[in-house]
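As a starting point, one isolated chain is supplied in structure tokens, in the form predicted alone.
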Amino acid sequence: MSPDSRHLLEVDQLSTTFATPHGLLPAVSEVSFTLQEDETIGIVGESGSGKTVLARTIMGLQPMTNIQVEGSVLINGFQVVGASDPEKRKHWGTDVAMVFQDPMTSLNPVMRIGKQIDETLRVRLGMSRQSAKARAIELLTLVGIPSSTERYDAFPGELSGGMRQRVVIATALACSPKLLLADEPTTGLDVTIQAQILNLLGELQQRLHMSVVLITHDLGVVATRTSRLIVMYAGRVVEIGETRDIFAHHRMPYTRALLDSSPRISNPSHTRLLAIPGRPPNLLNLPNGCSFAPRCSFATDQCHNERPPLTPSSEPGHSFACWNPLPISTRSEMS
């Protein structure tokens, strides 16, 4: 990036909270990081490491009773934090849109997929009924789906499971976003499908000069599509640097965990995969220190009292938060 690029987003100690009938559930713990424009950003972790709730809070879309955002999030210098539903609306779409995990659930499938890319451009841009038909048939053509004037058409379940993601893209690129957040966006689809989706993403975000959060638990997704990244446990930011640096020289145990239990090509047939040990944290009961201490090998008596801080590492823009890091000669290089 360029020395005068300015940061599209900014998230700055971030914390969500849910009240449960069990008590507070610490979803997303002081969070910071930037994003400057054009460049992609990858957030991985275990299922419940609070990925998913990260990017709903940055878009505004956590519902407004039984939680608690504190922090801040600023988008193209918008405040979303504490914007009312209405302000935070004038940006879906043209600043910030989002990609959701499933696509079934992110159409309504009694309604003709041509029409819901419609409605968000006779909404958003107020185009008239002829305007957005065309556009929205040129927006089908633009993330590859054939025949798009007759798919214009069709239902979601007339689509194959890529087909309806690259329908769920489509709609989100429909006001040209300069933030796109995609979260899990090839959960469901088979191999060869994933690499198209994750293809096109690429494509669409230097044609359209987009800025991109990708949300996954893959590493291998991660390690060629993204410039940095950051590893999340228990809704906390453990390591956070340049992907290259921290596949190569990371610190936290628990990154070390995440890239040995990713299946390599380089492994023979039927490698039986390497499972990381015990269970995620309960939220709702969270140790005293480290998060990963009780499933660590590395972990000491502080571990278990005391929680790491983020430190920086000797490599510029890469920290982690470990009482007892890996050595830096550590090499883990994704096959």
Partner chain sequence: MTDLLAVEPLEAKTPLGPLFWACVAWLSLNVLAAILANLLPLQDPLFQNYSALNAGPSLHHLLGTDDLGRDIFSRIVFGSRISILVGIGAMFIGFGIGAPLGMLTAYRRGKFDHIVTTMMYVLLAFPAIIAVIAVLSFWTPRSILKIIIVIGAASIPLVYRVVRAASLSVATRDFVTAAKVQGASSLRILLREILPNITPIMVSFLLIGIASVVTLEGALAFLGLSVNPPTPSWGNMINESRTVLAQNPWLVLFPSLALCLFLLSLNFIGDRLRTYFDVSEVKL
Second form
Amino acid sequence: MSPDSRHLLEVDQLSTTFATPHGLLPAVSEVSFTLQEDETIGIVGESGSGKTVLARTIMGLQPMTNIQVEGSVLINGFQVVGASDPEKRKHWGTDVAMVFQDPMTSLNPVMRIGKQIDETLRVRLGMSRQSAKARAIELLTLVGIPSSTERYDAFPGELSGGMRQRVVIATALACSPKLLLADEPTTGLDVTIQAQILNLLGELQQRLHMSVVLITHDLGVVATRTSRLIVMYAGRVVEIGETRDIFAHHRMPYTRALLDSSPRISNPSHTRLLAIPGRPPNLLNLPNGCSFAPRCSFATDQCHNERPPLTPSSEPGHSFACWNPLPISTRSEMS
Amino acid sequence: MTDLLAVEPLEAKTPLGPLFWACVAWLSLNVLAAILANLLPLQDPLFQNYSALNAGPSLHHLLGTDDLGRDIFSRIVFGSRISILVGIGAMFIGFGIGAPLGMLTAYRRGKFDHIVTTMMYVLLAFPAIIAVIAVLSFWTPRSILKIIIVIGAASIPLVYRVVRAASLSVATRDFVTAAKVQGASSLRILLREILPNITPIMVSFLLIGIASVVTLEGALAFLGLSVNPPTPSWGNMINESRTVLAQNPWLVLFPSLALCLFLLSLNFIGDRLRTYFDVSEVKL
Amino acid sequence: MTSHVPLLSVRDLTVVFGSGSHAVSAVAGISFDIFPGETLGLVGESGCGKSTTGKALMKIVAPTSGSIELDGIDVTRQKGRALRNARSRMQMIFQDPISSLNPRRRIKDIVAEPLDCWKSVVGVERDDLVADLLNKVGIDPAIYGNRYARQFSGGQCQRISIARSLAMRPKLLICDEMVSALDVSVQAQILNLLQDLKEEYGLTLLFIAHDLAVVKNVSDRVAVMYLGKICEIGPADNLYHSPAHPYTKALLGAALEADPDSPVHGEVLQGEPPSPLDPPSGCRFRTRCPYATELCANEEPQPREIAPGHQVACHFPLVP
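Having seen the form predicted alone, please provide the structure of the form predicted together with its partner chain.
What follows is the entire complex, opening with the chain shown before.
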């Protein structure tokens, strides 16, 4: 982390609250982090951890009704929170773009894939029909779609899941965004295809000098492909730091629980996983103290009553939210 | 091993609301009055009081009288018998045949489904109202039973289509396969697994179906194809009032109001019940 | 633990969907045995036929040809009551935990469903058995027994499914992607529960999944499927340590480990599986295989034993 490098993305005390018929639902609470140019950060969490809502809030995709967003999101100097739709439209595509989990629903099924990329190019960049088509084919080639000239006229339904996700990535890259938000980009794809897509994202990140936020539930996806990592639980950041530090010197018991309960290929067969009891809390009815306390074997009275703040650990940039952190340098030997 | 079963009140539904209960009360009142019409202290709906022709509402005739001096209130109550009987009777036939058939074809699929569904779609393509009018014009003398049978038969393809579509989305779920795998018989699967899941849709469609049949009966009466006068039905009354509309506006107003409120209540209840019992809408 | 007489013996099982030029062999002639007390893992990518295999064993889809012998009895041609009877000795747990329970029934009735179908256990005995089953899977029957299935989360639904499947005391339990819809921390709970119950009830498992790590954690032996064929089958540790089929190796190479020190896989299997409508001649993997030769296109490799219990269907198996 050189101090002179710019922060492309600055998220400060960001909270997203939904008003539901059953009460206020704090999907994201007081999330702060920064991302530099050319950096890839990972966000991991289970379902209900708020990672997807966080991505959509950063993108500015939330509907205006029944939702309250507090804090600030600066992308390349543009304040997303409170921006109007026309302002956001100018900023989408060129500053930030997003790749969604389900490539089938993020593509229009009755529109040829080339046209879907064309449209963006012509509307946003004012390209002519010919040059837009040429650029679209170039983009399809860039994301590794074989015989892209012919595929330009294909409908999304004629492509496999992996190919569709490549098209989605090409659409996202159309206006050369500085920041790419990838929300579970490989969930639902086969392992060999997942590896192809992740490799592609890594290559594109380096080639196009993008910053990437990689959101996933799978620790395996972020382990080798991100430089920093955020662990979320019940809408809050519970641990943040360099990816290596998080894996090797995690302090938050939840991070350890996630690591311990992931099955590994390197384990001998019939390895018993260290499962933690319970499940993520109901966001409508969060405990007063630490949200993880009810499932945590180290929890004390303080954990149940007082919410732990993010506390710096010994490594630079590594913080955790826990009253009774694991001792430093306890790589869990149990797994 | 303990599991923290933090079962939250996923069932915290929005209540049905006072309007819903008002509609239920109104409908019950209608049905009750229709059933007990003979026992209620009502005037004879056929008695012609020549001293009060086309009279407005008064204490003696609550809603006034018609051009023959018959009490409108009494005729509306007795008329509701025909309308409600036709509505319920026709839906009884429609659901009695259409619903089991729809469930069965959706569960069985294959050739049987293909044949029955094609047949039903052919029937659906033919405008039901014209068929009903045609049959009723020739099948004389008309009686309530015949009207019920004809309208009921015409509703079978509609009921079939709705029930089949609803059952199809249930029959492809894993719990139906799971029941099969556990050794449940087809009848058991139809009754235990599929039926409870399509009941809400069926109930709301049933209510809306009754409403449509009541309207249809009104339309038939208007064309003179329902029960023969002087037996009152809502449609009959509206039909008869046409000729004296200028002298006696009450005569068209009250039966129309009765019909209108009845239909509104039915539709509102049906719609409200559907959203209330829709499991998927409750989940966040 | 394992005996030499297989509990389940599958020979040349094929499942063809459609007919004529649209015929797709989802399962194209596979043979394997499962021995009493063991867990056989079945892995492969989507469309490889692993789920269809599970469904064909339960006869949810009709096998086109081949034989399925459970305890020495061929269940392939059974119908009606005999089929229902056979199914009670084999049970299946499905991928989608929410969809596999009827949302409008109480969970104690759901668990009792198999008992009620067979009227094998009735009255107080039935209620006790249901309570016992729910307790076994970690759900308190006194508090939650009367709740509807729709009030439970995915992990809890999967527990209830397990309780239901155990009600008839099956010999073989087929788990079709049973943890893939669950969060990691819940997934670990369910896998541990399955392991405990397997020992307690003396179950034999066929564990179908796409996740290589999960399969390795639960299985004694593993079979790898590609385009409707088994390309490799062997003891789990052996197969993962020294895969002999190029496809197995590629799968393992693409799998991600939750470890920053694991090697980043620069060499990734290229392309995508060909359409099962028009499978390649000879070896079905040859179009993506880096070692493919003319022999692979002309002749279909037959499974052969390269180590005790380790079979591979490849002309040029990789040597460890």
